[in-house]
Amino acid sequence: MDYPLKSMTIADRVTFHSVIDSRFKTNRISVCFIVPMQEKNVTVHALLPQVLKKGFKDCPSFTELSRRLENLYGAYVEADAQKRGDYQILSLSITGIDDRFALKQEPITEKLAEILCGLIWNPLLENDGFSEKYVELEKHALIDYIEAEINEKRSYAIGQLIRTMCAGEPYGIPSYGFKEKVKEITPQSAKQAYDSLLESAQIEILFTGCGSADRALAVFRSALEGQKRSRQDLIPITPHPALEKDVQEKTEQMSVSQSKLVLGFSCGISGSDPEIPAVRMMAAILGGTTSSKLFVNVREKLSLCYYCISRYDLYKGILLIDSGVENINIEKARAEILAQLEAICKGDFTEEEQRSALLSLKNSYNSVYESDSSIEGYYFGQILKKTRFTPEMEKEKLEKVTREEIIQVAKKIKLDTVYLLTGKEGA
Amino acid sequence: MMKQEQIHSKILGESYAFYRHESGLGILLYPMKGFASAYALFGTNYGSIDTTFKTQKDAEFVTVPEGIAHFLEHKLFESEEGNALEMFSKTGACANAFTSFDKTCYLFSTTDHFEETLKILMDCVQNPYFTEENVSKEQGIIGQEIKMYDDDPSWRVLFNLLTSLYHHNPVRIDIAGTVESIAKIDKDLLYRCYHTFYNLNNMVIAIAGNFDLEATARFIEENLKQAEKVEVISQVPEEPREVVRSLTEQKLEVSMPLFYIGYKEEVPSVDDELKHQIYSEMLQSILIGRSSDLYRVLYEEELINSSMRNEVFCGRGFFINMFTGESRKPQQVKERLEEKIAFFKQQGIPQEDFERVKKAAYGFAIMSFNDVESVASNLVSSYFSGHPVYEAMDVIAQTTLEDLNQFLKNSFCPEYSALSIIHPIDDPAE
């Protein structure tokens, strides 16, 4: 099989990738800058997706935008800064149904492209800066943003266990920056922050759906000439590294019911290392499933938790193990996570869990092609990776892990931080 | 062999098979080419709201504890060989159930072993299993999943809205019950709501992606058990028009105050039921949409923020249109959203306003065509509301401008409606 990924480079370090597929109403258009992450400049990154979407030069309003979109049969436009590994990704998306389905035969998806071009390199400028207003209400939301991560407690958990264990790294730094440098952030620093992306970001168009790609990847062309690019690469993803001291414990007080234990493990396996397929097979063994050892185990037969779940971070090479438990199960909860954990090492697996955790991982590649989203997702991991594995090589990848690469790989986890947020005290 | 009927869409030129079994069961089955997994939904018209009922042969209603249908799904979910979960992650499928208002679904996804994963799901809704002992441990792990609701700004921020909306509708209690209503739970009193509730004459399986329709009508056929037709009657208590309150405030671990503005609405015929969602969904863009002239004033005075969202929230006898968001001033939102209403009641809504939506209208409904989870879910909720899964495509075609300003006059009014917010514990504005 053809790699279904068709790419061509449009100017230095700029590749338009293609996946058609005739399946799907719908053709989605996303560009991502890929930069390190880093604290000086992680928070008005954060910002300018959010300014971008708002509006450009010849669609001078955020009103008038979303009169556009809707006047295309209620297009969309997504606009993200996310974390992967050492990595920030800046995007902006557009998604719209396919010419086929318009109701007067005009041209859709070339206006997407157009669009979406001009929130991207057209933008709306005043003063050297961009829109005093947009910067200034989307600081503000940015600030709210921050400040709402505590209102899901979970993820809130899951994020102070990744700033506790990787502090120092850039992985540690926080997807959306700092609350204090929001408010530092000018409509000229932000333009300033926003010409040096543009410059020095590695930068991926992403085409997926069942038009033409051609008109849309002209626009593209037209809009990328005599753009001035750097030519500097990006680092590559490297794993978190081993812990040399003790485990690092951090426990927070709020007044929650529930208590969330978070458990990070440091692997050394990361990116494209060979290792993957053996180091996902354990994750899921141990917590990935409903008849994983964490499932099985810890929630139904001891009634320890409402949930535990294990998920392996291939972009750090880190285990995270994330529970809900009631405040007097805490330490048995612990214990007893650990002691699946050894048991993998120790081989107490049965060739029944082994194919479980397999089926369900062949069944999530399965799935890549069932959306225009989690193609892109995928295709944009292997970008990323550098790698070119379609998802039928990683199934066959995952096929011939055996049992005693599971056992190397389990070894291999060492548990580096722990993160309690518990109830308050008689709470 | 089941007779088969096509159900054809001229607009995407797609269709898929309709089976009405001897027992009552629905069955619609809508193959997508080229897909890989297939999404396979067995639901019943049961859910939260159902706790007073009987059927053709009893003389007198029962009313139940609350919480039971959410107790139901979480037991079907376990058979004498044990966990259904284990079960179906031995054939690598991705399986779920849960439990609305008003019914209760299970599910699964599977690219492999489709046939012996459609066999466990229907294996399990239609065996049940319940002992003292088994429904007393799920009392412990379902007063942890309550208590998690307990803590959750969004749900309660949610279920507030509704306390305060409705007098006697039992969509204002919790899905999940409480910790004191679900002790009232045993074995008895599942197996009798299981009986009335889930017999087949009540229930629908869907699926949607990849499968063999003809070869898959006769597998659901063969899997199916016979069982008496039982003709469910829910009383739904005579609810007014008015509101409980029209305010409701928590304080909760928050940063931002979190907020629901609810019209009550009076609940359609089944057949209006469709054009009212439609109009409503129409209508709160227009009002606040983010092509709305108010959504544009609101976000830049930053009494909103892009958490803004409006839903049509409705079910068998409830009807509500929503607004909820952050906002520092949830009270003003409020108040502006519906000096806009005024306007447009006394005004009439703009053709140019009415033509952009309703493009957007249809372009939603064919985005929902898109993936095979959204194919099969909306064959479900379509099936129960009475309504074919392509309706919705033809109803927003002809929809006109009159009848969004006919139906605007006796929604969206102010006088049933009512705001829930939740404050954070230390509100500076205090």
Given for the second form:
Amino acid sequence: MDYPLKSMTIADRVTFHSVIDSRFKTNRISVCFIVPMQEKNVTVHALLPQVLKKGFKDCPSFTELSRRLENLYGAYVEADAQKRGDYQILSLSITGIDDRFALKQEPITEKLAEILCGLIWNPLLENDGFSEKYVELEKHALIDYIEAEINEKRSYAIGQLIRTMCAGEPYGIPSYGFKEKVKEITPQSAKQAYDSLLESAQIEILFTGCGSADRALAVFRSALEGQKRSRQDLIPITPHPALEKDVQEKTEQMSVSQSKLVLGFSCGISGSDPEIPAVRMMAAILGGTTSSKLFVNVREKLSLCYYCISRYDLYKGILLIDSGVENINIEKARAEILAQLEAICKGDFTEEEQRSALLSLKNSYNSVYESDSSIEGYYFGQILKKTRFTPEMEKEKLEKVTREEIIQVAKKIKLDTVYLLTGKEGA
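Having seen the form predicted together with the partner chain, could you now give me the structure of the form predicted alone?
No partners, no molecules, just the chain.
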């Protein structure tokens, strides 16, 4: 089977990728900017995609942009900022029907690419900066988003564990930056950050859909012609270092009815390491399914947690276990979670547990083909890891994982940091 992701370099550190899949009637085009996570610019970078999606020179308002998209059979634009390992990924995407399904065979794909290029390379500007109206609007939205995290106690606790465990590492920086930094952003400082982004970011353009990518490719070639680009490559993602200190412990008190206990483990297996399939199997057996050890024993049999789930970050080589517990059960839950990990280290898991974990992971790869955005997300991960595996190849690797390999990787998992969010005394 040929590898479906076709790639070509079209400018310095700019690559155009395409995956053609006839099951869809749409095409999706995404431009992804990859930059190092840095405290000095993470916040303004998180703001930029939302500001850029408001319009461009030939479409100078969000209302006009919406009308133009509607006329293209309901095409739509999405903007995002996320963290993968030590990188911040900023993206703008546009999705619309393929040319074949247009009533008059209009060149829809070409028009989609032109809009996306306009949003990115010909944005709305005024007074040497972005539109003050849109910058202020998105600043308020970003502050609301950052503040909302503390109200979602589970994600807040996971974020605090990562910031504590990875303090001093790029991965420890919050994905959307800092509230106080949002307030400092001006239309001019946003424009300066944008100029730097266009010059220095690694750019990956992905075309995913049922049609031909040729017209979109031609539009991007034209847009990038003459663009000044830095040739400095990104520094590879650094795995979280193996524990060389005592386990870190951090406790916070808030008005919560249910405590959040999060355990962070290091293992030194990340990226394209050949042991990745075994680690994923181990994490699924431990706490990735409804038949996992954490679910069956800690949650169901012993009733120590409302939920107890393990998740593995293959970019950093970190295993997280997060749980919701009553105050009276905190220490019991912690001890039992560690006991379940130790059981795997000793080979105390059944063939049925291993089969269930395998089935769950294989189903996750089957779901890659459910949408053009999920296909894009999968292959973007391959680009970041510099690997060339299809979902079918990943499933084959999982099927070959042995019991002994699961035991060996489990023994490499070491508790690094414990974070507890608990209720205030007397509350």
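Rigid core: the largest C-alpha set superposing within 1.5 Å between the two forms. Numbering follows the first chain given and starts at 1. From a predicted model like this one, the values you see are computed outputs, not experimental measurements.
Asks: Taking the rigid core as the reference frame, tell me whether Q82 has a CA displacement of 2 angstroms or more between these two forms.
Replies: It does not, since the Q82 C-alpha is displaced less than 2 Å between these two forms after the core fit.
Asks: Do you see a C-alpha shift of 2 Å or more at P107 between these two forms, with the core held fixed?
Replies: Yes, its C-alpha moves 2 Å or more.
Asks: When the rigid core is used for the superposition, does S259 move between these two forms (threshold: C-alpha shift of 2 Å or more)?
Replies: Yes, the C-alpha position differs by at least 2 Å between these two forms.
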